[in-house]
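Starting off, we have a lone chain in the form predicted alone, written out as structure tokens.
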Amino acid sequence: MIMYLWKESLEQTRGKGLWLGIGVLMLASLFLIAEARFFPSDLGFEAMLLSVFDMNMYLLPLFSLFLSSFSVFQEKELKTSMILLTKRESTLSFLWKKSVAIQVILISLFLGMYLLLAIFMKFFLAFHVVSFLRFLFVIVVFLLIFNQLGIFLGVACNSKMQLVGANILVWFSIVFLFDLMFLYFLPIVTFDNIRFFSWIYFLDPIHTMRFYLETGLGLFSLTHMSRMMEKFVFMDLGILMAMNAIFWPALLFGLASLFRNGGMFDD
């Protein structure tokens, strides 16, 4: 396991990608955190956290798709994965060292740059510790279905070119066609059917992990709310979190070991 967080750690360090992702989300960060400076100071932190969280939705998704997804394919194209698989290590055990290997190296490095971002917080508004560290969990969830989205990727294409395709298509298709789905079906939902709604509208991710951080951010509160609205939120937020930050990953997972021999590896 050492020598794949070594060998992961070193190639993506190594690669320009991620160090234009995070050179863009802090640009972009900085400027937020600038902004926010003008806020009322009860809960200026809290908007600003919640305004990196929307313009992070955009951005981090492309990076981590693209940065975990080509690590994986850069093992078929290179012949490594051969090479390690013919030293006793069977395919899904590659693949499960890889991916956790991908999510330490990736979660960790982003993790670093918002906790460098910290000092400009901190420097430009009151600070609150237990906010922050709510939006790093936020993150740190964000970031592990991200990236098992895009090893699943780079497991399943067999082609650069397809791999990119890939990768813009599910980016649009999670941050923007989603959402243009849920605003058609939205004039139709009624009392009786937004249970339905709500299942669906929490399984996607992005959803779930906005909700969560505005309500534990204090910028939306859950009491004295209207009937349909308590029959919407039918959950403990925290439980809807655990169970995406579970399935998905579980699922991609799942779905990368069975398109193994599809991606070209082969034990």
Given for the second form:
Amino acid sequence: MIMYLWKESLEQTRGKGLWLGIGVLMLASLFLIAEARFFPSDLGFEAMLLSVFDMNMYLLPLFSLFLSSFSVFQEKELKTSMILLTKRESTLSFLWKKSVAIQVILISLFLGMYLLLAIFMKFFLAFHVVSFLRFLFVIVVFLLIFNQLGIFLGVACNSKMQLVGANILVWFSIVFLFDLMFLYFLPIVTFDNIRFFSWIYFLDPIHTMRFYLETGLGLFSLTHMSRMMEKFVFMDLGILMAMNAIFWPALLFGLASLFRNGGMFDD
Amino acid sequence: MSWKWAPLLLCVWLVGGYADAQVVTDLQERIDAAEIGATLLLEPGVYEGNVILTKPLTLKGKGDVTIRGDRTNNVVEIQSEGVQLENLTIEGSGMSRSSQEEYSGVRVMANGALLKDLLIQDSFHGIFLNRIQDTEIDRVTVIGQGAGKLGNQGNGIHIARSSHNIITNSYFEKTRDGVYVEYSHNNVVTNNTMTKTRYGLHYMYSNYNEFKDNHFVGNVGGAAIMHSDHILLEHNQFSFNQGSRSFGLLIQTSRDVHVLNNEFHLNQRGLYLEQSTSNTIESNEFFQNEIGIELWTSSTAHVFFKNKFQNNRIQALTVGAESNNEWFKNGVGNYWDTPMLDLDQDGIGDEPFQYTSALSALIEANELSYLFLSSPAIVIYEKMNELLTANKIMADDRYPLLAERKGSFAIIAGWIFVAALAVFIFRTRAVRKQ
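Structure of the form predicted in complex with its partner chain (previous: the form predicted alone):
Full complex below, order starting with the chain above.
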């Protein structure tokens, strides 16, 4: 396991993709932090965190998908997976160790970036530790899900072009397309069928993460809601977060192990 | 008895003695015995309520003084003119909702009271002004019991049928409404903070009142003006009022309300207008709200000018059929945070500005639309509807104003950083190739 972690850390830190991703995210976040200086002080820090999350909604899935999927794909392309699999690993154990390595390294590196940003936040704004930790928790769940999605795509795709296309399609679908579908179906949602709508809404991890963050940071009140909204928020948001954090990575790991023959894994 | 029990007995005696010494039971007797117009200086400690003041008197705490009610009635009831309460903590009113009246920490039933430097907690209403006038309330803090119990408690200050009162420099937290006003005219509310309440200010059937320099932050609704006319709201700050039905300021069934120089920051809706007419919205700043102004078409004949719209997800939204509102006055419109041409350099855009959106139909159809306002898909949704010419005109400003554009240091520094990074990367690659 240590070997996988070490290998992953070297590969990721020597590649340009990671630094490009971190650089872009840091730069965009710095602009938001600078802008948040003009927010009212009461909840200005929390509003800034939510703005950073909204910006992450565009960029983080993209970087996460590309970095993790290409990490897996490279194992196939460079035939290192074949070497490992012929020696001592089963496909499942290889996939497990590779997943853990990608998750640990990417999450650590991105968390490191946010901790670096925290210095700027502390410098410019009234820093609230609990809010920042809540934000970091959401980012960890975010990366956990999208890294695993990237791993699945890396396993399932056979060529680099296919992988690039799949990454962009998945990113576009999750960030834009699904919400557009929600918007077009919205007029038929009524008090009677809202529970069904809720399940679909909250099974989209981006929705759940944002809602959890927004309410957790005190920027959205769950009191005095209409009957419709009360029925809509049918479960504790912490539980919904946990469900997303467990369900999607587990499902995607299962799918990756199922689709392994779609790639070039040879036992 | 063995001597080994002595320290324990000593502790019990000390604690018991201490507790007894702190509760003063004769406050009502002292009040009754005081001369008219006297000042009763209370030494630090806990005084037993409930008390009734039936003569002009000043009740002043000397340090940490608490008047604690027995939870059956009002803690302090003022029945005489010219009473002053200063530097006191008041707690423990009756909380029953099936009693003859709603109890409070201080119930004022006579004119000309002065309430200053009070902390009121653990009470149904903080202060209740009932059919009186000329009360001055300054530096009062009322702490309620939080969102979970909003329905079971009263308001920070409840003003009923009372006029010419002044409320300044006070703080209201976790009560039902911060300040509730009904059938009360000519009151002035200045420099107060209302937070974590249902409505920071709830205002009904009351005319000719002024609200200045107040801070409505993190409530379900900032301020709700209902069924009231001729109100001035000036230099208030409405911020972080977020929830599916939240707003910074709601004006409902009211007319001739002047909303001047206020700031609306980071609310679900900055300003929400419904069934109102002839209100003037002037020189306000709408910044980073989900919706800057939401206007239901039951609202007509409003004038919006010199307002600054910046970074709101939706700047203005008119829900329902065409409305009859003016987005300019005397050749002066609003600042729209949109690039415009001004070739004649008169500070007014060369072309009229129409703000369009397709979201009003969606919002009218389903309240859950608010969940998607922060979604990246909204931009595409609006663009698609624009191409399909399904967007509606939300605001028609014939004289849009152009804001002065200042170069932000952060943006310049950011671009310098990007340029330096790009040069460094290319330079490194070039060196490696050599």
